[in-house]
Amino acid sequence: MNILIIGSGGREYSIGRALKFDENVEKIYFSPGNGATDELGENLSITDFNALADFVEENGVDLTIVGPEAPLVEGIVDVFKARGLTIFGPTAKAAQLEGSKIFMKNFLARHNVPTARYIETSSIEEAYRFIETLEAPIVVKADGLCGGKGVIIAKSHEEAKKTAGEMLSGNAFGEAGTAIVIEEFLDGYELSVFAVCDGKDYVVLPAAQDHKRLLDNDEGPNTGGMGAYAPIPLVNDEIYRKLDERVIKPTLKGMEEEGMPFTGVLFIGVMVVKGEPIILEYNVRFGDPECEELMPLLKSPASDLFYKAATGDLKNAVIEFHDKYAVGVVMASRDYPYKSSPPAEIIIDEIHHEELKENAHISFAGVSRGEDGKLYATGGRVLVCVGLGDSIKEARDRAYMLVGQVHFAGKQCRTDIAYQALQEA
């Protein structure tokens, strides 16, 4: 099987890891990849669709994987459809799950699928009058697609009404922001669930949790996220059950009730509040760092994943995990998230520990390759190093003892992954 994987993060990095140790697939393509995806097969310089469709047919591959959300907003997957290649990934109709927050919110209602009580509205009046009914904090969303960074939780009235202005405006977001969402602010744990569904059928994969503040103890300012870790004990079977027939089933059929069928990865940002799963948000694609973590707990060939759910046929589909823990940290730039920082070599030293070689390894991001052949960091998150273990811990310990292998100008790092989970325990 050849495959082509589009996009060019730390995700996309992650599912061609692996797919490369898939005896099912022979070639992978990336579109456009990063400076290390040459590594796991070809990188190409092809973005407009219906050039990639072209390239799909003339090189007999099988099929497309779509890692990013804006691609699937713009129509990607209609144009392969159209001229009857696969490709896993939802429509851009379906892809509203994810780029209207608007969209999404009153989908929710709709279906009645338990979420925050919100309005959503272009009235800075109207806005300021539902301000006034919340308790902070308070949370204010860009309706559109803001690259991770369209939510806002203020922590006074004072601040909701200013970022909601701002956003109105069109000063904070641009035409993402036109429209917004208000919405009541949830105290409990987040976890992100992932269901892999082909319309009708799906596989939910070991539910994670990210950590989104820049510094150690969920500090600082919000981020794509800085590392994550899956699976997450706090969730119980129970918990599951409820996410099964309160949220999945009736978004799976409401969306094919509505004439638009989700294939794809249904990405669910849940708020467990006092055992009650409360859904913050929907994505349309796998998060990141999430993804990191839970490609290498897939035991089973991920092509059959992928496949099985882009051609409608996950109800012959037998998914299988490793009953093993991953942690990933993110290594991130001198000056992310606040702006681009100069390029700096990477440098990893060689690993002599069998333990480590065995049960660790690096997800590349924002790297390039320079014209010497090293591997330059040149985004804001460079790369995730991953640890897999029998417990939490002992992934976590393996993640950083590879990052402490890691070394370029600038990198910085959260020191504390996974902790919510190690006091638990």
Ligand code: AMP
The other form holds:
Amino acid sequence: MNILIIGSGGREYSIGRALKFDENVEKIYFSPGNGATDELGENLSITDFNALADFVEENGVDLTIVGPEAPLVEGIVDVFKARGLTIFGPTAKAAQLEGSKIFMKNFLARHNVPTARYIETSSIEEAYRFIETLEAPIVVKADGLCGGKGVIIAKSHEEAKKTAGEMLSGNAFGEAGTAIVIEEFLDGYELSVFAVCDGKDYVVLPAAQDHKRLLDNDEGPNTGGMGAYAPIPLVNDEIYRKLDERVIKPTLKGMEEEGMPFTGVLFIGVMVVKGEPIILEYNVRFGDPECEELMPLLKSPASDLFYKAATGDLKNAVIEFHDKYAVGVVMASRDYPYKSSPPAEIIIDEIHHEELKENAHISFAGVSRGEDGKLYATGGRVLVCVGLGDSIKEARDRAYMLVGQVHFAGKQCRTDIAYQALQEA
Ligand code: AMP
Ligand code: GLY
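We have the form predicted on its own; now please give the form predicted in complex with the named molecule.
Up next: the whole complex, starting with the chain shown before.
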């Protein structure tokens, strides 16, 4: 099977890496890919959806997998499906679950899926009135895609009002801020739950936990994610059962009833509050860096999962996971997440340690190949060091051993990834 992967991050690298080990896969293409995906396959630079579909037809590509949300929201799946091509991801209509927070919140209300109390409004007076009914802290969100930066957790009523005013007047987020969501703050622990769906059937992957803040102890600014691990020992069968019955089933049924059956990855952002899973958000793609830990945990062939989901055939798939833990530590560039950093050469020590060679690897993200053939850190999140083990501690120790072998000027990473799991142990 020949496969095209759309995207350029560590997430897409990790999907490509899983497919590379899959004997059903012959050739892998990435568009655009990054400076390291050319070791797994061939990088293309085609952005137009019809031109990509032409490439797929001309080169015998059997399956296209879409990594990021932007092409999904823009309708890449609709273009491919109209041309009879097999593609893994939701249609533009279904992708609204991520593309618009207001659509998502209204969908949750229609289908009785538990979520925080909220209003959507473009009226400052209404926003103020609702803020008065909540206790601080208060969450204020801009509608639309703001690259994860559209969420402010205001510590006081005054700050919430000020933020709401700025978003509505368009100062803070431009177009994306013309309507806002104000929401009750949920106090609990956060999970990333992924259901791979074929429109009817689904497979739930081991629950993962991301670390969104830049610094140790969850301090500093929000980022795209500084590290993750899976599975989470905190999540017991009871929580999986509640997630299945109260969230995943009603969501997929609702999507089908509303004429937009969901195919692809449903990423459910969950806050567990006193043992009850409450939905924070949906995304319509794999999380990054969660994907980098989940892909190596997949025991059955990756092509089976993606192809069968894309062709509505998951009921005939046997999807298995290794009985192991994975921990991923993101190494970011000097000025992340504030601004871009000067390119820095990446040097990786040769690894002699057998245990590390077999149980740890790198998923490359914001990297470019220089004319000298060397790899340079050119993006915000540069790479993810992933360790596998029979316990979280073993997996984490291996991930950090690998971090110690990777060098570039200005590198930064958290030193406490998976701390919540280790505290509980
Ligand atoms: P969102 O883009 O809506 O997922 O929000 C980004 C992050 O903000 C989430 O991953 C949470 O860490 C935090 N967050 C969002 N909404 C809430 C809420 N209602 N209560 C607590 N934290 C929240
Ligand atoms: N890691 C969170 C996200 O991908 O949105």
